[in-house]
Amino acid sequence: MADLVIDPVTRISGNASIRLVRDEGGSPGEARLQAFGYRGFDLFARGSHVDNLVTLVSRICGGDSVFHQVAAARAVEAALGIEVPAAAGLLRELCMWGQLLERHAVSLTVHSLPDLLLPSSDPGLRNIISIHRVDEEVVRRFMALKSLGTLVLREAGGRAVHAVNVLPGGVVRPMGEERRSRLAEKLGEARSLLVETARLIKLLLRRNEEVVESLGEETSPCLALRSEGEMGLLGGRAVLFEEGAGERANLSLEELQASIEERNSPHSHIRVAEIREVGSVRVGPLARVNVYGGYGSELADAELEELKTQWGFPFRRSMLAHAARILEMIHAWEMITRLLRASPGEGSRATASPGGGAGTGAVEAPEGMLVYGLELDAEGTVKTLSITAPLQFNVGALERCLLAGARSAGEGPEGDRRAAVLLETAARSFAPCIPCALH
């Protein structure tokens, strides 16, 4: 029996296909996420001056540009021993929460909402335009949250796309009091929108419980950055959590970098990243909530307790990543509010003479851990650069989720139609960013 091929996979970031390989008996034997492109940034960055690195890597991905900038900047700072002023760190964090809010809103609305609201509709009608025609308000609500994230990024980062305020040592300029006040005022309007949206996502997951169950359970260890007991958006220590074993490892960023093993995929240009002596791990919103057990902010934690009651904890079902995304949006809103109320402090940049050294920078991007390893020569030019993106960690779990969905779909033509729906739904539950993984 011929393989089932979905090409392209729609409503994801970037271009990819799915191939379901059948065994001799015609049953699903292997599921592959396939994406092809030239991995060039880690190569053509070599020889560039360190001052140009942050701007360069920002072009890897528009949706995650600030996260690439900050990860690269932190790698430079680690290599040169630069201590970033606290005020600059807070402004970077504000940029990152804004982009995370924006990114999750797009993922939940444009990419995944049609799967949850119109699961049995014709594929040609299963899109955000159809939802807008029948329920304009729900689309307007998500887009308002997306716009809020964009506004935060523009005010704190200087631009809505490819922000210009991050550089090694700190930020280009502080954020004025007038901008902070204007932003704080806009934020107040979002609380009810976030609560209503969280209720909708939880309702839709309950309504699609059969689909949630069909995509199987993922039990591979979860990997996330933790800083002072909270989400390590800007770094921290890498914590490896495994159900039944608890905290299996607690690594410095240098230890994390040394433990990452990458290998070529036989069917894709996405290089698979694993942890030595552990193997495949999962990163991203679902992994983060499993590692932290809570967000440390009132509203997000209250919503999380309701989910724990319904679905158990830690979360194993991949579709629950949608719930984790809306909880992170609530947490982002709470953190942005907290940062705007805090004293902005003083100092925007620390400087250092270019020189040789090696450093690791890691951040929590919207869909998981992003790790930069950097080596500089004595003139401050890049000798080597390695970038490990979230999808490289997640591709193993994603393909296991695809296979579980295919095996639950049944046989014959009707089974194939069902499998096609489940495979794309499974892929979108990971919100894969193909450009980041291929860079």
Contents of the next structure:
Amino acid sequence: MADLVIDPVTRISGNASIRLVRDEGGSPGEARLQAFGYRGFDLFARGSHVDNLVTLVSRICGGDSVFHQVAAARAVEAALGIEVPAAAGLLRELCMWGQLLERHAVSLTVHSLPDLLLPSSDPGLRNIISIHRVDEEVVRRFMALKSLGTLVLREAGGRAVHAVNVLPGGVVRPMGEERRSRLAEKLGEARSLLVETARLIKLLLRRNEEVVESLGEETSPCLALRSEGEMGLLGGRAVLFEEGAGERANLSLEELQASIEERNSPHSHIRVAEIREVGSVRVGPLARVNVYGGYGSELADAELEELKTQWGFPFRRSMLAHAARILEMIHAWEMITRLLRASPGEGSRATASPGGGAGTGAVEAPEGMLVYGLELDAEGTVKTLSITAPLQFNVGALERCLLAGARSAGEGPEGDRRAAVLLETAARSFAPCIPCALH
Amino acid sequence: MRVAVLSLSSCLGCQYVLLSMEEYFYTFIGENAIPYAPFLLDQKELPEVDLLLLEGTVRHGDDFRRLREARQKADKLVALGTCACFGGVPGLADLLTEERMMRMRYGEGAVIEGAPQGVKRLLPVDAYVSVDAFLPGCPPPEDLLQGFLKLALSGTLPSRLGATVCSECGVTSPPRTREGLRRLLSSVPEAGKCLLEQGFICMGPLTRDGCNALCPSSYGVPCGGCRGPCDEALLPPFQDLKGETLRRMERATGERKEVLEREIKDTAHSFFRYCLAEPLLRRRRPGGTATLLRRLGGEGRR
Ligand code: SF4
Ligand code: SF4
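Having seen the form predicted alone, can you show the form predicted in complex with its partner chain?
Starting with the chain above, the whole complex follows.
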């Protein structure tokens, strides 16, 4: 029986296809996410002076640009022993929360919400443009959350895409009082919108319970950065959590980098990343909430408790990542508010003499851990660079989820139609970022 | 109008700008039909459209097929962003041969099922098909994109000509310091003063305007050239981005050009960061592409 091919997978970040390979009896044997076209960023960055590194790697991914910038800057800082002024650290964090809010809003509302909202309608209608034609207000409300993230990033980072404010050593310039208060003002309005969206997502997940369950259960260990008990947006230690076994490993960033093993996929240019002696792990919003158990901010934690009673905890259903995304958006909103209220502090950038050294920079990007390993030569130019992107960790779990979806779809032409919908829904629940993975 | 949006190999940053146009985004989707935009909707086949916004570069055979189809089905094709216009940062991959790059990434003789043939060299999209309008920028600023779309959707495609970043830059001349080459890692520029004259590598004099000189003027970081080379650099007699910048730095810093040239080891990343793939910039080199790449420290491609 012929394979089922979905090409291109739509409403995701980047170009990819899904191939469902059937065995002789016609039942699904293997499900593949395929993406081609490695871009060589880690290789052509060699020889570049560190001054240029941050702007180069930013272009790996527009939607995650600040995370690449900060991961690279952290790696440089680790290699050269640079102490970043506290105020600069806070401003970077502000940029990152802003982009996380934006990125989650895009994957949740632009990419996935139409599936949850209109599961059985014509695919031609399942998108925000068509929804906008019938209900302008609802699209505007969802997009308002994206705009808020964009605004934070624009004010703190200088530009909404490929920010200009992040440099090795800190930031170029602090954020003025005027910008801070303009932002703080805007933030207040978002609270009710976030709570409403969370309510809607929870409701829709329950209403789509059958779909949620048809995508199987994933129990591979979860990997996330933790810093002082909270989300390690800018680093911290890598914690590996496994259901039943609890905290299986707690690694420094250097140990983390040393235990990442990459291998070729037989059917895609996305190289698969695993952890030595552990194997396949899961990263991203769902893994994070399983690792941390809570967010450490009031509103997000209150919402989380409700979800825990509904779905059990830790979360195993991949589609619950959508719930984790909206909780992280609430958390991001609370963190942005906190950061804007705190005293901005002094200092923006520390300088350093060029020199040799090696360093690791790791950050929690919107869809999971992003790890940079860097070696510099004595003149401050890049000798080697390694980049491991979230989807490289998640692709194993994603393909298992695809297969579970295909198996639950049933047979015959009706089964194929169901499978086609389920497979894309499954892929979107991972919000896969192809440009990052094909860096 | 019927408008489609298509990404080849890209970072999707240009599409993020499309979503960030605030109020105009709603006008855009309200007044036009958007039958195809894989980032936003499920239509899998590109239909015939009046206008197609194309982001990214051709990386392999599949991208090429998509581009050719886009050209056939779109009445007007727009190269959106510096990747599509000049190759962008991904164009730096031309420093390595494609074969070597793939070998280093996947190992000797690796077989990956279904992988399309990679291109030997990255090129801007107008090297493959004719392009009706260009909107460079990495990404193009929101107001530029909005202005561009307003014109394009009313039936006029804006032209490519423009001035340079320096013409928009609000800095003043610093007193001559003659400190030689300076890098941000180890020194902090004086705010509000011309970065090039302070000894930093600023591409403003040879870069297309339109960004309000945000980086040098508002942030005090040198222009990296993200809007791509200005017209002067692309029209005969072709300007040499590196030579021209060094000449200006020589005048400003009092350091000899040859000394600066020796000191700046990453010439491709510094002077050609967004446009290494642009053939016009290579044309003025005797021996063409290979010579240019070799002189920039790369291996070159044939
Ligand atoms: S031009 Fe810049 S923003 Fe646009 S796709 Fe290319 S790298 Fe991304
Ligand atoms: S700082 Fe750069 S862009 Fe501004 S005037 Fe000087 S050279 Fe031109």
